[in-house]
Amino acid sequence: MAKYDFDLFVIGAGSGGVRASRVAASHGARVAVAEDRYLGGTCVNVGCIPKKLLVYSSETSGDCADAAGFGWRIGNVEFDWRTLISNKDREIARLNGIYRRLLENSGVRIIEQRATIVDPHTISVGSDRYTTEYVLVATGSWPTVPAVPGAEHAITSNEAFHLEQMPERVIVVGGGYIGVEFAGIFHGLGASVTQLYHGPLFLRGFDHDARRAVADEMIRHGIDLRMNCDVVRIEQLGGGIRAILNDDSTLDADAIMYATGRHPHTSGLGLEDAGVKLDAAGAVMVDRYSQSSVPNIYAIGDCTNRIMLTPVAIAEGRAFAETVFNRNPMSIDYENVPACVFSHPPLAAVGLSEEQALKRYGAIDVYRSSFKPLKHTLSGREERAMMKLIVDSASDRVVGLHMVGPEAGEIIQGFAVAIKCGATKRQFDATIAIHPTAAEEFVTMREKISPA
């Protein structure tokens, strides 16, 4: 007779938790996964997938405007928010069903209730208790809203996907991925958008030239971008809101959205009572194999606050299951993880920024190109693309690759393989370009610029 009810109990059925559950089950483990919100987690329901669908919609207005330069005459263009949200909801429901079938077909038991940890081997779900040999915490992250007076009148990305109607005037507070993306989404859908960031330049952590290029294009598109600016108080005005800023000026809008970061969603799980160490931000502290301070309790994904990206959580989930249930120790290499901000235009990067490369290598070579994409020579749109290569002078290895421009994410995904394989600038130069494309710039840049 088995000592425990399950070999593995997973708390959280997001991308990482689902992957870990399925891989563990494929290796013969008896697995249960508890989820109290929605299958697929943040990415599928209020993150990557619905966000990208809204990005596609917001880009359509620009495509319609561009069409005249190519000989197309388009009549009155109308946008209906409720149609977009309804279609988005239908697609998310389809994906929820796929996640359910994946788990069920793998033999994983799904428990759609909140689970908490009683002790290292006991899980409480409602009035039931289950015992388990291993516990995997995969509860993701949650939007952070500062304690600003009137913050209860604000929304976050969680609510933005479910608004009854699209606000005509929007204030976006924050300068990370989510803030920049939603500023572009609302603006592309026809709203008047003001974005506020408390620092001198948003998208901290990305290359400075790329950040500057995105900011310049957003301003060119008509977004009211304000740096070194923050909200000190929010007041309700009839059906809208008024934001009082740190320079004593005011902004009136129909909605104010906070995109000021996300924190590990670990509160109230019983982790600390079970002996699991958390850091100051509430993240589960783990080793390279995702093992916590309690030997049989592991954690993956956003709740560990390593790299908050869905593909990273999926990789961590698989590595955990291989390590624990297949006796195949596997850890994740967090070097050269590609990333994309689906801004207008998008920014994508892999490897080090110029600032990071200077600090690590000292002597670097920098190549940068800025140009109007071929499409816009006829569309009439005043938009420029920027591409940048950073090379370690000593080894000739390309250690950073950055792009701001159309299809940046698709282009950087391919180059990420080359960077991961340690490609050199000489090998880039020896690669024949596909012409005419924007991506060919990465293999035709020859003139160095002076590092910043």
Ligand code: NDP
Contents of the next structure:
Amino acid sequence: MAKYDFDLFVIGAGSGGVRASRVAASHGARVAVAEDRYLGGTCVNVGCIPKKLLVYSSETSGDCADAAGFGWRIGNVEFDWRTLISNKDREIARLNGIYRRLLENSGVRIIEQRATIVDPHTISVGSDRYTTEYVLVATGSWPTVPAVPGAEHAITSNEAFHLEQMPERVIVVGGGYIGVEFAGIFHGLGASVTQLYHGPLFLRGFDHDARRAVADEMIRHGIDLRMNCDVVRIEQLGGGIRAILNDDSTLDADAIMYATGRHPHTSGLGLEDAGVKLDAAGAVMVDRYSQSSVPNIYAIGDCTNRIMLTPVAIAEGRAFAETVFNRNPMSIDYENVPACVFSHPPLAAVGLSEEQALKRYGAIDVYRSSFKPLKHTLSGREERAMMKLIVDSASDRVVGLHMVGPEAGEIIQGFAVAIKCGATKRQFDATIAIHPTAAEEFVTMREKISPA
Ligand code: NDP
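Okay, that is the form predicted alone; can I get the form predicted together with this ligand now?
Full assembly next; the chain just shown is listed first.
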């Protein structure tokens, strides 16, 4: 008889937990996964997928405005928030079903309740206890709202996806992925949007030219973007709110959304009592194989606070299952992870920013192109695209690619393979362009600019 009820007990059926469960099961492991909220986790339910659907909707207003330049006469356009949200909910329900079937068809037992760790080999779920050889913590992350007086009046991305009505005036606090994306979503859907960032320029960590380009386009589109600005207090005001800012001015709105980061979702799981070391932010501390300080307990995804991106969690989940259940030690290379902020227009990047490249390599060559996309020569839309390529002068390797412009995510994804393969500028130059595209700029840039 088996020593334990399961070979693997996964806590959290998000992107990473589901991938790990399925791969482990495919190698013959007896797997259970516990989930107390929604199958598919943040990405499927209140993250990447519904966000992208809202982004598509918000881009439609611009497409309608562009149409006239191409000869189309479109009458009055109207937007209905409830239709968008109910269509989005239907799609999410479909995806939840797919996740359920994927797990079931892999032979994974789904336990739709909260699980906590009693000791390294025992898991408690309601009044039941299960024993397991290995535990995988894949509990994700949760929005962080700073302790501003009146913060209880604020919403986060969790609530933004389920609002009864679209707020006509929105304040977005925070200048990271979520803040920038939701500022664009609400603005595109017709709201009047003010975005506040407490530092000099938002999207910290991205290349400075890309950050500036996104800011310029958002301002051009009509978003009230305020840097060095923060909320000191929030008050309820009729059906809306009033935000008192650090310069003593006030802003009234129907909703205030905080997008000020996410923290590892690890409290109350029994991790510390089981001997699992957490860092100051509450993240499970793991080695390169995602193994925690307790040898049979592993952790992957946002709860380890490495890179909070769905594809990274999925890769970590697979690597864990290969390592533990297929005797095939696998770890993730965190260099050159491509990323896209689905702003209007989107920003995508792979590799190093100019600042990071300069620090690492000393001598770099920088190429940059800023242009009006062909489409907007007829649409009349005032919007520019920016593309930038950074080369290590000594090796000629392209070490950073940055783009702000239509389809930036789609374009950078393809080029990320070349960067991962160590492509040189000479190889970029030898690549024939596809004309006319925006992406061709990356293989036709010849003029170096002086590094900033
Ligand atoms: P981010 O860490 O990206 O951004 C948080 C923002 O809030 C930063 O601008 C930060 O400023 C600011 N901030 C932090 N604390 C405070 C505070 N106390 N008061 C005011 N501002 C504050 O987090 P997000 O919430 O935007 O997203 C969480 C994670 O989810 C991201 O890191 C990303 O990995 C992932 N994500 C990825 C997406 C994608 O791939 N497209 C989409 C959405 C999320 P500062 O510059 O000082 O840090």
